[in-house]
Amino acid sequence: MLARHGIRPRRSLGQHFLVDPNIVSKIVDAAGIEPGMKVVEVGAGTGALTAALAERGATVLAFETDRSLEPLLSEVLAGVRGVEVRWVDVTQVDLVEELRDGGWRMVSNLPYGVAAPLVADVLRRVPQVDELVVMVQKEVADRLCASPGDPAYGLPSLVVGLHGEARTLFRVPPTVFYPPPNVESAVVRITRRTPPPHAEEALRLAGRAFGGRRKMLRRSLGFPEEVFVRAGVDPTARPETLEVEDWLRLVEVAGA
C-alpha cells in the first residue's frame, strides 16, 4: 500500500509502521477496549491500530502529522465508523480542551522522538486520560517503569510514581515494523491515580537534583543539613535512590 501511494517512511519523523496484525490485536486486548470507550491515538501512521480500535467499538480521536499519509489512511479507514483524524502535531494541541469531557484512554504506537515527554505531559496536565497503553522504545519503557535504585530511574520514573502506576506488558521485536528499527520496543500500561499534594513542587525539586545526578543531594540542592534530618533523607544520597515520599517530605520541610 505504501508503494502504491508513493509513500516512504520518513526517518525525520521517526516513522516505523506497525505491520504485524497479531501485535495490533495484542495491544487492543491489553487496553481492554470495549464498545463505547473513548480512545486518543497519537501517530495514526498507516491506520492498522486505528482501525482495530474502532472495529472493537471504540470512538477514536487520532492525531497524525504526516499529511502524505492521508490517501493511504483514507483507504484503510474507509467504512470504519467512529474515527476522527486530526492532521496536526499533538504537541501543539491543548489536549485538556480537546478531551474536556473526560474518560479517555490513550492507546498508541508512539513516535520515538516524542514518547517520553508526551507521556509525562499527559500524566501531569491531562487528567481526562485515565489510562495509557503505549508502545515505546524498550529503553523508554524501562525509564517509565523503573523503581528507585534502578539504573534507569530518573525524572520520567518519578512523574509516573507521582501520577500513576506503570507496568511493562510485553516486549516487541523490530521485525513487526516497517522499516525495522534498530532497537526493541515494549508496550507499557500506565494507570492514573490522583497525585499527592505538592507533586509539581516535588518534580521541580527533583529536576534540580537530577541536573547534578552524580552529586550528593546536599551539594545539588544546597539545603542546610537540618532540612535533610527533618525530612528523614540522607544528605549524601543521590537523586536516583529517593522514593516518591522522600521528595514530598523534602518539599514540605524545605518549602521548596
Ligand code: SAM
Contents of the next structure:
Amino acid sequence: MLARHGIRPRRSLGQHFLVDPNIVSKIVDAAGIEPGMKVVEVGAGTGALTAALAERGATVLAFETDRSLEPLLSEVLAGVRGVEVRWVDVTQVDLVEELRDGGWRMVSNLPYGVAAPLVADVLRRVPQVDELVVMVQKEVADRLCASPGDPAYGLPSLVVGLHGEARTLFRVPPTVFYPPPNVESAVVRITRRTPPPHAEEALRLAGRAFGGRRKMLRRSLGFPEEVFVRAGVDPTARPETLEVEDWLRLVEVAGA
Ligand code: SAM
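One more: the block was the form predicted on its own; return the form predicted in complex with S-adenosylmethionine (SAM).
All chains and molecules follow, beginning with the one already shown.
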C-alpha cells in the first residue's frame, strides 16, 4: 500500500508502521477496549491500530502530523466508523481543551521522538486520560517503570510514581514493524491515580537534583543540613535512590 501511494516512511517522524495483525490485536486486548470507550491515539500512521480500535467499538480521536499519509489512511479507514483524524502535530495541541470531559484512554504506538515527554505531559497536565497503553522504545519503558535504585530511574519514573502506576506488559521485536527499527519496543500500561499534594513542587525539586545527576543532594539542592535531617533524607544520597515520599517530605520541610 505504501508503494502504491508513493510513500516512503520517514524515520525523522518515527514512522515504523505495525504490519503484524497479532500484535495489533494484542495491544487492543491489553487496552481492554469495549464498545463505547473513548480512545485518543497519537500517530495514526497507516491506521492498523486506529482501525482495530474502532472495529472493537471505540470512538477514536487520532492525531497524525504527516498529511502525506492522508490518501492511504482514508483507504484503510473507509467503512470504519467512529474515527476522527486531526492532521496536526500533537505537541502543538492543547489536549486539555481537545478532550474536554474525562474518561479517555490513550492507546498508541508512539513516535520515538515524542514518546517520553508526551507521556509525562499527559500524566502531569491532562487528567482526562485515565489510562495509557502505549508502545515505546524498550529503554523508555524501562525508565517509565523503574523503581528507586534501578539504573533506569529518573525524572520520568518519578512523574509516573507521583501520578500513576506503570507496568511493562510485553516486549515487541523489530520484525513486526515496517521498516523495522534498530531497537526493541515494549507495551506499557500506566493507570492514573490522584497525585499527592505538592507533586509539581516535588518534580521541580527533583529536576534540580537530577540535573546534577552525579551529585549528592547536599550539593545539587544546596539546602542546609537541618532540612535533610528534618525530612529524614540522607544529604549524601543521589537523586535516583529517593522514594516519592522522600521528595514530598523535602518539599514540605524546605517549602521548596
Ligand atoms: N499507529 C501507526 C502504527 O502503529 O502502525 C503508526 C505508528 S508510528 C510509530 C508513529 C506515527 O506518529 C507516525 O505515523 C508519525 O508520522 C506520527 N507522528 C510523529 N510525530 C508526531 C507528532 N508530533 N504528532 C502527531 N503524529 C506524529
